[in-house]
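Just the one chain here, laid out as structure tokens, in the form predicted on its own.
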Amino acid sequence: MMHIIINILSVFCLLTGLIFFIGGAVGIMRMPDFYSRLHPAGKLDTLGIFTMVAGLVIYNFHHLSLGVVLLSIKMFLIVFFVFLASPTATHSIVDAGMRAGLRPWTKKKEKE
């Protein structure tokens, strides 16, 4: 019974991460300019990584042992560093775009 619950939770987390990744990809394709495209790339990819790794950690608990716990801690450390690095990298890219003179997109007024 416990294995079924672990499988359901891990599949749910993996599918949720997949939805975040797909949403991020669609956002990158659909947004109008450079700065807007960075938003789904930074946010949804980070959430996708978190939920995917959470699903893998949950799946990893089929066989509970010290090695599994250490591996899970390592996986969450990777997620922690991604949570730190992704917004920082996105901010640096936006700053480089502003310094290069790239203007943000503005909605043009319709001719009346």
The other form holds:
Amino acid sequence: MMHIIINILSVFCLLTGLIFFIGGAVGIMRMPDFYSRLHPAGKLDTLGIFTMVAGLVIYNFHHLSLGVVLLSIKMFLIVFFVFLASPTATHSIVDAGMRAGLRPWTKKKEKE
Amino acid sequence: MIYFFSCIAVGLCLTMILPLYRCLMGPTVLDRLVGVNAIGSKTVVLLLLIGYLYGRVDMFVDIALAYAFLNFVAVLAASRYFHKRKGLYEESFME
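Now that you have shown the form predicted on its own, what about the form predicted in complex with the partner chain?
The complete assembly is shown below, putting the previous chain first.
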């Protein structure tokens, strides 16, 4: 009974993370501008990593021991590092674009 | 459950195609950088899934951590490098 609950939770988390990743990828494809492309890339990828790693950690709890708990803590350390690193990288890319003189996209005026 | 993990891994690989298009066809250099960053963040999860498929998660967690760190450092270094480059604005309308 416990195994079935763990499996269902893990499958739910993994599918939710995959949906977040697909949303981020479609946003990167279809946004009109460089700065607006950074918005799905920065947010949805971070949340997708968190949800998918949470699903894998839940799957770890099938057989509980000290090594498995240490492994789960290590996997959440990856998530913690990505939560720190991804906004920093996004900010750095935006800074490079602003200093290189890349203007933000505006709606084009209609021809006279 | 292992079969389900391999299905999720294939789905991640198919999801990587869209940022790969942005890498190849991006109008400016920074667009390609955004695509590389998105592919790297998907690869971290893909490495963990590969660890489950081979039954060696304890080894692949270290590889995934090293890959995340390498991706972060590469994006920082490349964006510092493209600071000084002028003319990105004209390049974005060359399509």
